[in-house]
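The form predicted alone is given below as one chain in structure tokens.
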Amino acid sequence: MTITSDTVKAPVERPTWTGRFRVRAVDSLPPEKLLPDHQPAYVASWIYIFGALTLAAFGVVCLSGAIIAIEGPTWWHLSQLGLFVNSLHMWGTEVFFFFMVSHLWGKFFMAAWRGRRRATWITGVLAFVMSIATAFTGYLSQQNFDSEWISTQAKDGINATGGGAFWNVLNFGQMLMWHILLLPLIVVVVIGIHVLLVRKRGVVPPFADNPAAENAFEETS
């Protein structure tokens, strides 16, 4: 029997597991998704504009309480650049809980979950929830006349549901670490597929001008 190249057969390529994400990463979320170097013409709106000045005001208050974490906590007490990072961290979280109430107030009058976007409205939501307990922790590690106040009344109200086991507000050190560690990942993680979302399925349109069309564009979104 002649041997030839039909009747060899190169044994079947198992890809990895990483070569699988890849595969499927690049199906779910090509990179002219990713990347877009156009948007609808519809998103020249203002109100659109607050989800990008939300990440802008949340890369100051990283940037911010970045530095504030290299000097130490007790720095803006004893400096006045100190005190100058920490005002401009403080500002800026004020700045980006503005922008992000303005981002969640506009898309819920806008029904963002339109369009299979169910997924990107929750995130947001949980990124607003984890911001405002990233910030509450952040009030409690201020080492001053004003933490110890928030922290001795938010005590009984913790312990009341029973979440002051394994959550002391007036555990100086427990709350910084949730503040500087264990919540801002927790942001930045939900805040990244929050965009990820975005770039998947778009920015929701404005509501059409009539009620045939919203029924099209919910058929086929």
The other form holds:
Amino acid sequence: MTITSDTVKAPVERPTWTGRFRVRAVDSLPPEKLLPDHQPAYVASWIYIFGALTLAAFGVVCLSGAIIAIEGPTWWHLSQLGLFVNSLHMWGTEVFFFFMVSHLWGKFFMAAWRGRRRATWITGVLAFVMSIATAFTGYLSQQNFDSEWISTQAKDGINATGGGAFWNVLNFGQMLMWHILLLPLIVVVVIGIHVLLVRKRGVVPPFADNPAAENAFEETS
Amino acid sequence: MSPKRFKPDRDVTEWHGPTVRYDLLKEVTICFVAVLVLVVCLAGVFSSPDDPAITIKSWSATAPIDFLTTAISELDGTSGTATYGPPYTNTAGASQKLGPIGLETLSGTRIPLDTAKDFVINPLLTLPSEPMLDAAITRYQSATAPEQASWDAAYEKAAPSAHFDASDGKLIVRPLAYGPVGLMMSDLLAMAQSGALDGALTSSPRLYGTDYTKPLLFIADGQYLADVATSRNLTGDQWGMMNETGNFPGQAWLWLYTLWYQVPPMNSSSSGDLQVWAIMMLLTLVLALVPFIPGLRSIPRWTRIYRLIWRRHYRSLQSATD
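For the form predicted in complex with the partner chain instead of the form predicted alone, what are the coordinates?
Shown next: the complete complex, the earlier chain at its head.
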């Protein structure tokens, strides 16, 4: 038998992990969804701005925290410029939480989990909880009366859960590392997933006032 | 595909209506600049608090008798830390429990502390050799437990009425049968007032140290820290968890957490911390799972606040119907 090019089939190329990931990523988040320049007409309320304001405040907190990190944890106690940057960090945190809680309440009253958006809601709550933990470790890392009092009081709560045996709030070095590396990393990842889910699913539509539309509903998942 | 019953708190009818122009990057940029300006103004006008921490040096200088009474309680094993339970000591029955569950006990004594040795005897041993003190420490350590307890009890009785001589500032403690403990305590006070005890408690086997567990626990065992915190409205019964030194806003987001400490049984229970944590973990879980909880997920629809948020949308629907 003579082997020709017709008898030898070209091997079917197995899809790579990278190729699969790219296909899924582009399917889930095509560029026009990821970076939209249009949005539904119902997105017309000041309440929507709180999500972006939260991200902006998070940026200010990270930026001011990075400046303190460059100079080291004792710098802001010893210089006026350092104190000012610490003030940016503190007030950035205050407005961050104000915007985040406003965003949360806004989304609650929109029932923003509707239409397969439950994961968006859950990641938002997770971002809130992890942000509280991050802010808490920041208070513990101040090396002043605040951190002294907060750590000696908070230890009882953490110890009661059994967590204090592993996560010692009186250990400045441990708390500082959690504050400037581990927890911000988690918050960045969770917020990143949250934002991508918002872009993927879009902004939740208003409650339908039209029963006919509801009757025509079909499961799309 | 089979039709599925529409649940208004779970499902949506997809939007096929008009869209409007929107610039995501512009919105985020404007928000960032606006927030930056706001924060710069707040920081410039109000600054931020930075009250210095209380050190053992400052505590023992300002409230020496409180220091002495705390130090003797560390030596005789009756202080808050000495009787804390896990993760610091093995004190029986000290763990907080939720029913039969004691998570502190399960996690174990992973930061073991012997307050007599760690807070009193070992720091004294770091002082330059001094025959009388060396002899006192040796005598104390080689004594039987009942002897030690007898000396400790005598000093504990005398310490609250201790005072300082007006002429030479020397510590005067009522003479009772406290054996070597008198000298050990007066030398520990002198060590504390010189600042050497701060260093001895934070010292690490290596040059660098970042763990302040020992000095913080020692200071917190005294009354002075709590008195200062009370004067600044920072204690638990003052909702201190969400307060800040001075007139600055604190962790207001902890309002619900601190609320539970104000109400019975948590405000008086010996397991109050664990009870509050359990409640908060449960409530956090409920918040995360709101989309799945019947009734709770219907609140937005029932309250109709959404009609305010989407008022333009509903107005346009109304005008289209008209």
